[in-house]
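What follows is one chain in C-alpha cells, specifically the form predicted alone.
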Amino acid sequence: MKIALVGYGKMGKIIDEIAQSRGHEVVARLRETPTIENLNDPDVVIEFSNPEVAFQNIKTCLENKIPVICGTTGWLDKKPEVERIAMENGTAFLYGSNFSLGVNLFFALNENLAKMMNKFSEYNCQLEEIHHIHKLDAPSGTAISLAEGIIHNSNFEAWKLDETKEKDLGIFAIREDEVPGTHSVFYRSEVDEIEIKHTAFNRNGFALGAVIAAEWIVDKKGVFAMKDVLGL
C-alpha cells in the first residue's frame, strides 16, 4: 500500500518504521495541513496528529476520497460530522481510541464484566489512568471508551472527571513521567475489590495495530471500529 501519515510525531514516527517493515509504501510524512498535492496519492491516510487540527486534517481527506485511519483523541465531538462526509463521499473511516491489540481485548473484558457487575449493587466502579506528562487530553480516549463500554451495560448515565457518584461513573486522570498507558477499573465493596487492569510498555502496539487497520480498511466504504478489524 501507499500511506501518508498526517501528524508525525513519536507515534507517527513508530508507525512509518512498522509499516515499511510490513513492505508498505510511505508517501507523505505530514507536520502540516493536509491537501490534495502534498499527501501524494496515498491508498489510506493515518492520522496521528492532535485535537486542535485532527478534525479538519480527517476532512480534507475524506472528501478528496481517502479512506482515513485515526488515533487523535480529544476531538470526539466532531466525530458525528466526520462519518457523515466518509458516508457522503463513498470512503471509509476508522477511529481508535487504542489500536492495540490487548487494549481491545481489555474493552470486551470491561464490557462482559460491567453485564456482570451490573447486579451487584454493592459494588460501585471507578476508573483510572496513567499517561506521560505529554498526553494533552484528559481522560484519555482510551479511558472514555472504557467508561462508554461500561455505561452501555450498566445504569449510570454519564462519566465525570472525578470521583463516581451515584449515575456518574467517576475517572481519575494522572499524569506522570514517560508512561505509555496504563488503564484500571475498579469494583470495590465494603469487603473486597475487583481490578482488571492493562498496562502498556511502549508505543509499538499501538502502531502496529494502526497499520494492520489500515491494511484491513482498504477498498471498503462506511464506518468502523477496531472490533471489526479483529473480528471482536
Ligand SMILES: O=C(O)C1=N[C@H](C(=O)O)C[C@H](O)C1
Given for the second form:
Amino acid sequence: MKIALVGYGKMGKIIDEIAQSRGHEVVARLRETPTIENLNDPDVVIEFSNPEVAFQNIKTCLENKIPVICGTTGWLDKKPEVERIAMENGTAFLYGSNFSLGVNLFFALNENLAKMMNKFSEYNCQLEEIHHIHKLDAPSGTAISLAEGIIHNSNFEAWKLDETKEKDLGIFAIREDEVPGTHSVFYRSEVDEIEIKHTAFNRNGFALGAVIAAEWIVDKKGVFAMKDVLGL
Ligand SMILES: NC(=O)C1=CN([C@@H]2O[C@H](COP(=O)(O)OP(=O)(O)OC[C@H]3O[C@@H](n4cnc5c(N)ncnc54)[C@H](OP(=O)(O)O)[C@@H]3O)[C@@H](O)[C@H]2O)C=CC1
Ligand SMILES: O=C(O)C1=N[C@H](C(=O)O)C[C@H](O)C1
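Please supply the coordinates for the form predicted in complex with this ligand, as a counterpart to the form predicted alone shown previously.
Once more the chain from above appears, this time first in line as the rest of the complex follows.
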C-alpha cells in the first residue's frame, strides 16, 4: 500500500517506521499543505499535523478522492463538514482521538462504568488528562471522547475545562514534561474513590493503530471510527 504522511513531526516519524516495517511504501512526508502533486498518488493519507491546518489538509485529500486517517485533535467543530465532503466525494474518512488499542478498550470500559455509576448519586465524576508541554490543544481529544462516553450514559449535559459544575463534567488538563498521554476517570464519594486510568508509555501504540486503520480503510467508502476497525 502507498501511504502519504501529512504532518511529519513526533507522530509522523514513528508512523513512517511502523508503516515500512509492515511492508508499505511511504510516498510523501509533508510538513506543509498537501496538493495533488506533493501527495504523490497515495492509496491512503495518514494526517497528524496541528489543529490549525488539519481541516484544510483533510478537505484537499478527500476532494481528490483519497481516503484519510486523521489523528490530529483540536479541530472537531468542523468534523460534520469533513464527513459531508467524504460522502459527497465517494471516499472514506476515519478520525480517532486516540489510535491505541488500550485506549479504545478503555473507552468501552468507561461507558460501561458510567452506565453503572449513574444509578448512585453518592458519586461525582471528573476526568484528568496529563500531556507533554508541547501539546497545542486542551483538553485532549481522548479526554473529550471519554467525556462524551460519560455524558451519553449519565445526567451530565456537557463537559467543562478545569471545573466540575452542576451538569458540567469537569476535565482537568495538566501539561508536564514529555508525558506521552495519561487519562484518568474518577468517581469520588465522601468515603471512597474509584479510578480507571490509561497510561501510554510511548507513542508506538498510537502509531501502530493509525497504520492498522489505514490498512483497514483502503478499499472502503464512508465515515468510520476506530471501534469499526477493532470490531468493538
Ligand atoms: N489520535 C492519536 O492517537 C494521537 C493524536 N495526536 C495528535 O496528532 C497531532 C500531531 O501530533 P505530533 O506529531 O505530536 O505533533 P508535532 O508538532 O510533533 O508534528 C506536527 C507536524 O505537522 C507539521 N505541519 C505544520 N503545518 C503543516 C501543514 N500545513 N500541513 C501538514 N503538516 C504541517 C509540522 O511541521 P513543522 O515542524 O515544520 O512545523 C510537524 O511536522 C496533534 O494534534 C496531536 O494531538 C498525537 C498522538 C496520538
Ligand atoms: O498530543 C498528543 O500527544 C496526544 N494527543 C491525543 C489526544 O489529544 O488525546 C492522543 C494522545 O493522548 C496523545
